[in-house]
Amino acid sequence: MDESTSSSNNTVIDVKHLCKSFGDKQILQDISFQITKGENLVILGKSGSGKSVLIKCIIGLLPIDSGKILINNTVMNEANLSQLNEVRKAVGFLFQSGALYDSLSVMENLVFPLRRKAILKRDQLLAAEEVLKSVGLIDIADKMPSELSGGMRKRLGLARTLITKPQFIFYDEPTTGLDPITSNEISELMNSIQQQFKTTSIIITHDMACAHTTANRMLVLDEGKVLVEGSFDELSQLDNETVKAFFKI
């Protein structure tokens, strides 16, 4: 599929045959999928699948051995630092931590990624309540990331993420370490960001539930390779041990 055709299908991430190796050791074999505009794509695999390395090299961070990478058709294994970085301030990432600063309140954890950004201060606390509202902490804005549940913790992450509106948001096992309630929620709020922001996300997790809950689309990694993509339903019904291994869990 050409970068043409890839648009006009609303294709906004476009991955080709990627090969990526680290020595002797291939880590991602020949893999290729699409994202469509609004979708989110959950990523399954074994610990040492290949996850994290596959979300990298989409991004730009690690080179690829071969094939080629498309987001908002601009080639990422081709573009020059000032076209990444053009496509990386269009991507939000939700770490396992929460990647907060302990020494910075609520407010000031939220309005740093805009600090570089030409926008008055006023403006920079609005959107900073603005997307408290959307994450259900408004009243805490005042509080060290110290005094907050891993709930609340993985909610300001996700404010902070929100606060560059980003078209894109990479989720990095968004739910590990919480309670079942507490997951269910992150997931329900990962589905509400997803239909009143307009992202295309990814993400990884280990939890079904989660998955159950956010996909619109699953890709199951194996040894390197795309195993099987499809529903949660479909590869809930599929007879394959791998696939099946996560339905078990």
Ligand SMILES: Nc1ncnc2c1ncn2[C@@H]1O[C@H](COP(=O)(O)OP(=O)(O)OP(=O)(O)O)[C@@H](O)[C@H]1O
Contents of the next structure:
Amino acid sequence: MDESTSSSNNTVIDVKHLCKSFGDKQILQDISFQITKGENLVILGKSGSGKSVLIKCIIGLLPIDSGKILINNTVMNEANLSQLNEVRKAVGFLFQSGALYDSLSVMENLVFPLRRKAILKRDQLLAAEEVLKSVGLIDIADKMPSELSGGMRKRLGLARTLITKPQFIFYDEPTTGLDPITSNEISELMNSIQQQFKTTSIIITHDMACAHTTANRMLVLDEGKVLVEGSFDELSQLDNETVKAFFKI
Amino acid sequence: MIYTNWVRQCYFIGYNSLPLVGITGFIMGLVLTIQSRPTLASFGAESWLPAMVSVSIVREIGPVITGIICAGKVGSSIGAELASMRVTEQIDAMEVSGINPFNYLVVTRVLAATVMLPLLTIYSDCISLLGSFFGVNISGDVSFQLYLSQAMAELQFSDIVPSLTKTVFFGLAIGLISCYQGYTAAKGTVGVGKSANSSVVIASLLIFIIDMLAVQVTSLFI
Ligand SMILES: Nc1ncnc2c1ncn2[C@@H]1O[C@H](COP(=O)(O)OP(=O)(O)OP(=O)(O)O)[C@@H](O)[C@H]1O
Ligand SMILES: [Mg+2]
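Other form of same protein, the form predicted together with this ligand, not the form predicted alone:
Below: every chain and molecule of the assembly, starting with the one above.
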């Protein structure tokens, strides 16, 4: 790409002065940041600091109080359902809880997001097998989600997020509850997806190893505000109590 | 996709309710017959027994009992299922994958309940009549053919159509109420319990109210 292109042309996700509260409780105050195409942004923050709420606001699952959210130049907080769906087609969302469909088998869970696309059954199954293998799950296609372990559920949720080959991926704690080996594999997988498909991602995590592997840029949320923003190395040098606490191992 | 899910819901709501609806229907028919016999006998009108029982079953008892049973069985399961899907973010997940959860979850269930309730009622009516046949035969000896002709003698088209029409509304009420309660459930497992509970309570109450209105409306025309 031409160097002279202004950086704002590369901005694919733009959050401006986002405020969100539940009742009297202010969760997010005046959050602003941008993500450029092909970037992995890692969000750190204490439990309850509003990270999950933030990405749900971005994708339009939660209404916001004020501010503006743009994905690919669509104003998410003013979009109608068909515009939202148009954007969501390009988005993969890994819920913190996995949000697996209990009443559907593993295979049905995986191909569910493909239903809206005109894809042959055979190709759906191939795609499902491929993502299952990439997250290290085999021979579970016929099981029900309730028969899986916590880590397996997490990985299945990840597989379901990846199956549509989305342009944007929002990961809510992708490696929580996984052993360090699997955790590393998942981080590597996230990186290779970014490189292969030029995806843009927001990654929420407490896992500093995962952050180290995946982050192009990091952002620390504290008490509903953006505390600092910078690369992994920059943040690790910072002299701030909260930030230090994350980097202390 | 919506169609296959509708068929699946019809199976859950309709087919899975058959045993319960059948057993209660049979018992209602049997009990009603046994209890009505002495009264009719004291008027010397025992031969009216099948006709009286069949009219009360088809007009009132069949539809209302089926409605109440389904409000309990179907209403609670829809309410709890949708509520737990809401609470565990499964509905949100559908939304972000671009599938309209309202069409996929709510429309299919409401339509399935609306279609299945009349069918279940017909089934329940038939089993009740069978129960009544047994009741008649406890202290009598009536062939099935004779019983049927006696039971059908007083039944008219104007008994059957309004009573089945109101079951369509019973189904609609059960579907709408339980889907609404589930879909808008509050967070947490407490929300699931509450949704299931209020689905049953409100749907059962509505069934009696619809039944009362139906009687009023029917009496205008007949
Ligand atoms: N639906 C809701 N209604 C009311 N309050 C909510 C709701 N969802 C979240 N909150 C509140 O918002 C705050 C932020 O929640 P959030 O889930 O974003 O935390 P988080 O940063 O993701 O934490 P964790 O790391 O534990 O996942 C919490 O205090 C929570 O109580
Ligand atoms: Mg969270």
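Numbering follows the first chain given and starts at 1. None of these values were measured; they are calculated from a predicted model. Whichever C-alpha set is largest while still superposing within 1.5 Å between the two forms counts as the rigid core.
Visitor: Is the C-alpha displacement of Met152 equal to or greater than 2 Å between the two forms once the rigid core has been superposed?
Guide: The answer is yes, as the C-alpha of Met152 shifts between the two forms by 2 Å or more after core alignment.
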